[in-house]
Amino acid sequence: MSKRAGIVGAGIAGARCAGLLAEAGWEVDVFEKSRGAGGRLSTRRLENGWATLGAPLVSAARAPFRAQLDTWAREGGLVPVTGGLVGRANKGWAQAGLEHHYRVAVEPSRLVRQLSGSARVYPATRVSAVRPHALVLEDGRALEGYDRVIVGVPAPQAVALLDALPTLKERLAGVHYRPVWSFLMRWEGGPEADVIRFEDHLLALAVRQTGGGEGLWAVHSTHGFAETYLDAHEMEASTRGASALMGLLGLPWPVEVEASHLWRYARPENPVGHGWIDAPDAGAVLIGDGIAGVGVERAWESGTGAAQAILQAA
């Protein structure tokens, strides 16, 4: 009989965890409460098109995930970023170190359904507890006999399944993520750049998108801005950083915000492990970015490692 595996999170690290774990032949389910995989490679649907409000470029700097991405970049999926500049229209522009970054050319929630393979996906399916070797879906149902329970989320949405877990859960209590705002904005003039970071303690980074029509961006704010704004109405966010682009960038007239999505635990601060975390005796592994560290990449070799070492034992 085949094993089984079912994962919390269809973000890249429990994607390719999925991914892998199938195509060593496990039978493996991945349950996501939102309505599509991804996480912050998810896909913001728009009336001409596409965009995505997560990470807003994806690098490599370790050989495993640079092929990942050589891969991806072949299939036309990414495209190599050109145009890159740092500054502010009062003080000036200048080239932006942005060798070997990618953009996504492709809706980026296929990317991470590719790697989950032939995995099932759940997606707008809640897990409310993670109990040794089972899931508990929100409506109620046990799903039991697991050989391997995954949990691929950020640390205080983990903390909140694992009470069963209680020597996993203090593993994750210490976790602290800061958060960022982000904005699908549209206006006309400024530099012409693919991606503009910005030197300002509101806004950091701008990354023009290419499958939302003409003139659309996607703005993400610094951490204080965040911070600052942590619990404001999604208008007041967008309205002040809709403000301070018009500064940064120099335009007359206003920015259009079509688009907004605060990311809670956009960064971990102090991650606990070196890529996952296991519990045999449970059943149960910890991946994502609150034991791996910051970025897609870690992500990645998050899921990838988890995999290989529940192969390996098995």
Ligand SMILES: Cc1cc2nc3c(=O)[nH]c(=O)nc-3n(C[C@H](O)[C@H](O)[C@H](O)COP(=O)(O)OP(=O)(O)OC[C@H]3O[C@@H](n4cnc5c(N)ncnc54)[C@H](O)[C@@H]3O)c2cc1C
Second form
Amino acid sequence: MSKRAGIVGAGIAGARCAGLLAEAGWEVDVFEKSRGAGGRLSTRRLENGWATLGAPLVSAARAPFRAQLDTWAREGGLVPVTGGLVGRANKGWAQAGLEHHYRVAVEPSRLVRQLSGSARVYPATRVSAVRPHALVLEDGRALEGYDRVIVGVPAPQAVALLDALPTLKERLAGVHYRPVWSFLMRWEGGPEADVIRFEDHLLALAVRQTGGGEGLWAVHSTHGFAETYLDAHEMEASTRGASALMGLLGLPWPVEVEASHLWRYARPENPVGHGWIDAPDAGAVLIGDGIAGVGVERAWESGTGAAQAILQAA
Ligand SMILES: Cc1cc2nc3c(=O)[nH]c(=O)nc-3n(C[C@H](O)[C@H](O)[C@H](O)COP(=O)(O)OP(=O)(O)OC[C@H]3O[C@@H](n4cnc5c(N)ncnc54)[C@H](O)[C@@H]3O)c2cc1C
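Switch from the form predicted on its own, shown above, to the form predicted together with the ligand and output its structure.
Below: every chain and molecule of the assembly, starting with the one above.
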């Protein structure tokens, strides 16, 4: 009989882990609370396309993920960043070092979904608790008999699921995430670039979108801005963001804000620092950036490493 895994979260860590286990013949169920895969790589649908509200850039520092990005780039899913600037209008711009950085040219949720291969993904299905070898869904159903249950969600969300696994819960107690406000903004003029890193305390980054029509950018706040506007209405946060942007770019034109999103758990400040955490007695594994470290590459590596270790142990 094939081995069975139940995975919480179809972000890049969960999807990658799911795909590798399924490829090795495991029966894999992935439960995702949102309507689709992607997690913090998800996008916003627009009338004329889509745009990134989550991670707008991917990059690889190490060979395995570099090979993954090369594959996606060859298939047309990623485009290399060609022009990046750092600075602010009144102090001048310098070239930003963005070698091996890519923007997404197809919806990243599709790339993430592809990673999960033949695993069964259940969208709009929230897990409310994780128990040894079992998951409990929000509607109260308990799904038992998994050889492994794998939790691939931000650490504070994982903590809420782990009452029945206190030792694992304890391991995550110190992991804090910092927030980011993310805006889709459209403007004319400004510096010629694909990516702008701001030297500023309010805004961190702007990335020109590959779709969604002319002049559409994803603009990200600093963590400090998001902490100040954590409970603000999106109108207040986006108005402040737009006025900061006009100052930073020296824009003569009004900036249109087309969407706003607050990511409460954008990046872990103090991840555990191991690729994954395995509790074989309970059949439970923790993966994701809160365990492995900040960024898409670490999250992918976490899903990869956990799947390889599980397969080896089996
Ligand atoms: C605004 C922003 C900008 C970023 N910029 C970059 C960047 O430029 N470069 C970079 O490398 N990284 C960047 N990151 C970080 C990067 O996106 C993350 O490190 C990475 O995507 C984390 O992947 P993950 O699989 O660990 O978690 P996630 O992507 O968060 O996936 C977790 C999934 O679990 C689901 N979930 C949560 N709870 C439950 C539950 N109870 N039941 C079922 N499903 C659940 C969530 O809906 C989500 O889909 C950025 C992040 C943000 C928010």
